[in-house]
Amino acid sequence: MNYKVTVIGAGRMGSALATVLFHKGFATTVWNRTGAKTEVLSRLGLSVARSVEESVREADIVVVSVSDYSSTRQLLRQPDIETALRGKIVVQLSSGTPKEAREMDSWARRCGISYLDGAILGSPEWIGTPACTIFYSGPAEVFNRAKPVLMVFGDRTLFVGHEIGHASAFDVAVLTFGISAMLGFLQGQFVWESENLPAGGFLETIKGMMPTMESVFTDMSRRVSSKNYSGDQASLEAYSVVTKHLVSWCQDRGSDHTIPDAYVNLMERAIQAGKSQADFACLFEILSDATSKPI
């Protein structure tokens, strides 16, 4: 079936989604609050709607790519638009939380709308390429109906379950790791350059550590699953000492030490809880303890 698809939102991501759909032969309509952002799409041949209601009226599938779920609610939770969306598929690709996904799903069910929640792992330039991963959650039947459209966005189009919040949860979990890793890389790069170490050497050093890090993560996952945090390798106290060295290095340089300060604070809370000789993975218990407060 050659679906008619509307993309709501013509920012960088929305424009990338709409462009790929159009190039793959789908009848594609786009709407954006700021009309100027749709001019390039119009020149390509996409249909540009004058209003949200007009954009969804003839669509089979509506893809939403705006700043957040709050913006989605403002745009779609209007009686005329809810009526126009009845019986259609809405695919949410804006950023949000599992709680917001569940709230959107409840709204969609009340309005007779088929709803999928999605999370894009990648940048606009990745859309339509093998590098793009998008998680989807919701009714499997709805995903299968929309799949011919969803597959054009990236080779790694992954259905992660019927629980509507799971796509967003996947995204939050992966982004937590990714952002922490990127900040760690930048902090390490700063140390490397400040000490005049060989140009490009930090990246190569990190790349060489990847197999070891995979082994470390595997061990940590096993420990968290079994709740076995016995310190048979380096203790948390040892990690705390070396992390304090990073804070001291930053202080000596007069540079920002927000990131290592947070690490030290987390470790100190665990040590005060009697975990000084436990494995690093014991920090999972501190992170998941709602009663544990920063020092």
Ligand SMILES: NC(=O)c1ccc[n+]([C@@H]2O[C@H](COP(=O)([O-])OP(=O)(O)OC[C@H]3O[C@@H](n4cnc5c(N)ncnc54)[C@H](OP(=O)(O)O)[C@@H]3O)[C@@H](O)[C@H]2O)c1
Second form
Amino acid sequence: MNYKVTVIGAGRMGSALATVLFHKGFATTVWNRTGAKTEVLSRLGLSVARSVEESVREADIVVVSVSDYSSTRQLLRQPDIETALRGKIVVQLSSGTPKEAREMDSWARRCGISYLDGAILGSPEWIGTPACTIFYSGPAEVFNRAKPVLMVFGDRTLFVGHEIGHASAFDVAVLTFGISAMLGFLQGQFVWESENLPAGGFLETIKGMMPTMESVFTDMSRRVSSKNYSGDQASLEAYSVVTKHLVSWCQDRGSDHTIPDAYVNLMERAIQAGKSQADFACLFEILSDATSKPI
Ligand SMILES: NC(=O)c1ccc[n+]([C@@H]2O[C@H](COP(=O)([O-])OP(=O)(O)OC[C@H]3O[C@@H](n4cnc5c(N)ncnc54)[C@H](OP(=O)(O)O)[C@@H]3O)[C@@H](O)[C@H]2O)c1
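Since we've got the form predicted alone here, give me the form predicted together with this ligand too.
Entire complex below, previous chain first.
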């Protein structure tokens, strides 16, 4: 079936999604709060709607890509829009939390809308390429109906199950890792440059460590699943000492030490809880303890 697709939101991501749909031959309509952002899309040949209601009226599938769920709620939770969406498929591709996905799903059910929640792992330039991974959750039957459209966004279009919060849960988990690694890279690059180490050498050093890091993650994963934090290689106390060197380096330099401070804080809490001789992976217990507060 040649679906008519509407994309709500023509920011960086929404524009990329709409453009790929259009190039793949779908009748594509866009709406954006700030009209000027749709001019490029209009020149390409996409239809530009004057209102959200107009944009969804003829659509079979409505893809939402705005900043967050609260903006989505403002746009869609209006009686005329809810009526126009009844019986259609709404695919949420704005980032959010599993809780927000569940709330959106309850709203969609009440309105007779078929709802899929999605999470994009990639930047706009990856849309429509093999590099783009998108997770979807919701009813399998709705995913299968929407699949011909969703497949154009990326080769890795992955259905992660009917629990509506799971797509954003995947996203939160992967982003937690990715953002920490990106900030770690920037802080390390700053040390590298400040100490006049050879240009480009930090990236090469980090790349060379990747196989080792893979085995570190494998070991941590095994320890967390078995809850076995005993070890004879490096104690948490030893990690705490070297992590304090990171704080000292920043203090000597007069630079920001927010990141190493947070690491030290976590380790101190674990040490105070009697885990000084445990393996680094025991920090999982601190991260998952809702009663543990920063000191
Ligand atoms: N860019 C990425 O690399 C990337 C990757 C993965 C996921 N995402 C997710 O994709 C979503 C869109 O990101 P983006 O990069 O396209 O952001 P963006 O370029 O900043 O665009 C934000 C979009 O949201 C709209 N918007 C914000 N608040 C609104 C409101 N109250 N009512 C109506 N429209 C509103 C903006 O409209 P105006 O133009 O009128 O301001 C614009 O269309 C986000 O949830 C983001 O987390 C982005």
